[in-house]
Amino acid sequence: MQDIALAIIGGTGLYALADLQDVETHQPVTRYGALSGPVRIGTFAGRRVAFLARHGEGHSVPPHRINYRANLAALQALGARRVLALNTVGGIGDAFGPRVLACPDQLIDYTWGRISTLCEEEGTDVLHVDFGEPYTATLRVDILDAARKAGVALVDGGCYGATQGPRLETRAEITRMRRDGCDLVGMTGMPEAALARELGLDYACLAIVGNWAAGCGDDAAITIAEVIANVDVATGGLSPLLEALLAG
């Protein structure tokens, strides 16, 4: 087991970590099965960092088929204690337009049929974890401080609504989510956050807005090319933010 300062899980459009040096590749098989893909562990800003592409490095795993338990268990087994989830999302709230970075503090789970707990198998301990604050407060504070030090604009707070996917949402669904208080919509925020809590990992989300959700903003048709282009621009400040985060 290695001393890993930070584990990063990349979402849509984020399949590798730039500037990761001296990379080692690990692909363990966990008690929960296989991961989405290899874990790349290397040096970033003088610290040991792990990176895992949530959808696989070729974006071959849809949101509802991701083995969230295996991904997180593997990162933990490799020595990670802090996990930064990078999630490409749609914007609902007015402050969450395309190319915005946000660090949400709440979420609502609209997914179904996913294995969402470590307590799935018969004979495992039943865990009733406190999930009132779904993201680790101390890690969120560190991320926000790092953004300020790096001069990276980052929205503090917001509610992430996790939908089933892989299809995008209807306008009526987004209208409901807005009424429910959601500011962002994505497909992978849950059960990842809850499983991290069950595993005792510090976990926070850096949401990258790739498009307006249906019926929001300019309400133009959403294309994957547009999403990826916006993610590329929005993540231009990711490296300095991570450097500041790792520097403490």
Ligand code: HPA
Given for the second form:
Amino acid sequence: MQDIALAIIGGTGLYALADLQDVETHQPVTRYGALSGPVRIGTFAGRRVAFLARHGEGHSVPPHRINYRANLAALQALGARRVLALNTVGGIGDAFGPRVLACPDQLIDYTWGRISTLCEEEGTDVLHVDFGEPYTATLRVDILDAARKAGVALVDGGCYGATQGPRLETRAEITRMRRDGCDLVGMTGMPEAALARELGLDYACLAIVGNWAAGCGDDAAITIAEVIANVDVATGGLSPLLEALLAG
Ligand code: HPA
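Structure of the form predicted together with the named molecule, please, following the form predicted on its own?
Now the full complex is given, and it begins with the chain already shown.
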């Protein structure tokens, strides 16, 4: 098994990595079951990179049905040690408007009923991993350095609130999340981050703001078309950032 320099998990609006060359496709079945879809491994900026679409390449898997354990375990089995999670989010904090890229440093988990540990099955050792800093500090530093080198604007820090979905939030829920200290809201940040920690993977989130969260912008309803359009614009800066990250 060859090492993978970086595994990237793409979120809503990010179903493939453009410029991935000489692609091989893997779709192992893990001890945790099936993945969201194929893992595409290829060369990007001269390095071996893996890409997996979190919701499946046709966006068919809702946030609460994603097999987060299988996705991460498969990436690890294929040779990944570092995982960059791309998460499309809503913005709550003033600095986190549509099209902003952010590298959060904290999270709050509002999800429920998801398998959120490797030690779910009877007979597995119970794990109580440290999670005070939910994202790997060294990977965050490398991402922030890469953004600086590539001249890509990236907000350093912020608190990601993970909600259950698949519906969007009420205004009151977002008001509560703001009070709690959340800057961003998404549906897939957890249990992915905790499982990565249990697996011993380096893991960090690059959040792409697709919309103002409920009640934070104008009164218009949030549409998926608006979210995707903003993600498309914001991800223009992604390739240079990734190239700098892989060169570093
Ligand atoms: N809420 C939750 N998840 C999201 C949002 C949102 O407003 N936008 C994109 N993903």
